[in-house]
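This document starts with one chain, in the form predicted alone, laid out as structure tokens.
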Amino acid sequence: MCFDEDALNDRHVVISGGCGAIGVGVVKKLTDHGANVTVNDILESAVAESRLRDAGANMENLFYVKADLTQASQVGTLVKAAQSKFGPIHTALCHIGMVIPKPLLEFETDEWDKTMAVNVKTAFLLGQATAKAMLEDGIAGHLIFTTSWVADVPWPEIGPYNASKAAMKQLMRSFARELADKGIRANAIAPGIVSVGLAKHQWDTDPSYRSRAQKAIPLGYMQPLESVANAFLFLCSPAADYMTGSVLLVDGGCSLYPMD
């Protein structure tokens, strides 16, 4: 990626879900380019820090805070801890997400509620809290939401996840619309079928999933984690300073047409 190593110097980024399969790659990329990153997840500190260290993140530029962001009080704790460690927040990555793969007709209401709480409620609470902090600190900040191509082209057997990502897209656009005149921007990144975590496991172990996924990716191969991290680097950098209300699709073409 053609960005200077100091492209994010003096920028403080907060990321939710930063210890997940994609999150660790994003954190590594941001710390590699000089950002101070406050990482949030629900893992114990020792486990989280080990995972981030194993991913190659620059631990000197990193601060971990365990918090359940479905709880507004814990979101507040995260924001205050981040400010205390690295000062004003410049960028908030509303990244945490979960998926329960099963047909819609088999979904339980508590599974629906959990999906919406983790994917949408946390994005709202973190976006709201960090935007307020940016205004109080006089920062022209940036909210970035991790959505997905399935917000527009639904993937079978993850219906609530599809719906949650569509909700996140409109949540992002609402933040962008309401905060533009206050100097705060909001955008989203929509990855494709990334070759880590659950998607990679299903690709390797479930022939029916692999057959469907191969049809759905026009470029013909699973998305490298590096390409997702590069997209975050771009949006977090000054190169994206005139963007707001946009979705950056980095999906290998998955969103070009519905799957057969």
Ligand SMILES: NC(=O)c1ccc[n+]([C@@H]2O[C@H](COP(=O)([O-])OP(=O)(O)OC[C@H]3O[C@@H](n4cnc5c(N)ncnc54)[C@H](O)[C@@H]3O)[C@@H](O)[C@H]2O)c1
Given for the second form:
Amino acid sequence: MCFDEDALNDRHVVISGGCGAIGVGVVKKLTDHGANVTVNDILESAVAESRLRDAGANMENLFYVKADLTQASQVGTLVKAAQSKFGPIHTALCHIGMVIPKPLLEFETDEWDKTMAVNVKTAFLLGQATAKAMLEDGIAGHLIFTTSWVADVPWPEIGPYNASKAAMKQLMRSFARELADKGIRANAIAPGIVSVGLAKHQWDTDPSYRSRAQKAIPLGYMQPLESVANAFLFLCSPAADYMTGSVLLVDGGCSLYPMD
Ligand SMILES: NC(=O)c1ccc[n+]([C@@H]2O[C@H](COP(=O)([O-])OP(=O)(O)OC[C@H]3O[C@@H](n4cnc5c(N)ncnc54)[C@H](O)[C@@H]3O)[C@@H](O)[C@H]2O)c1
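For comparison with the form predicted alone, please write out the form predicted in complex with the ligand.
Entire complex below, previous chain first.
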């Protein structure tokens, strides 16, 4: 991608869920372009650091903080630790997500609660805590939420996940609306069906998933991780400075029409 290697120099980015299948690719892209990145996850430090190193992230520009972001007190600890390591936070990526695949009529209440806590509550808590820190530090900062094309087009048998991503989209727009006059922006990135983790495993091993997914992707192939990382690079860069309240849809056309 055509961004200078120093495009994010002097920027401090915090990412939650940064050791997941997509997160490590995003962290690599951001550190490759000069950002200092505080990476959060719930993994033990040794596991987290080895995942980030294996992904090729620049470990000198990176600081790992283990914290469970469903807990407000741990979000506060993360923000303080990030500020003491790399100074004021410029960009917060509310990126944690989980999905439980099963028909809506079989969902248990605690599965609904967990999906909402991990996807929506963590995004709210991190967005709120980092926005407060940005205001205190006098930073015109940026909140970026990872949603999905399924926020608008319900993919079958992940109903609570679809609903959680729609909630995150409106949460993002609410942050954007309320904080614009304070100089803080909020946007979302909505990927498609990314060729990593569970989706990649299902694509490789489950013919019925593969045929359904293939029908859903007009471009015809799974989304390369690089394309998601590039979208983050763009949104984190000054090239996106006039954007707020937007969803950057990078989904190979998945949301163009219903799949079935
Ligand atoms: N994989 C896809 O095809 C796809 C498509 C569209 C959107 N997304 C979104 O992209 C994001 C990343 O997806 P992924 O596929 O990399 O998922 P992943 O499961 O590989 O990564 C999620 C990470 O979040 C961490 N995490 C979970 N609960 C946490 C908590 N309470 N506190 C801190 N960290 C926690 C996990 O340990 C994990 O490392 C999610 O928001 C997901 O919804 C993924």
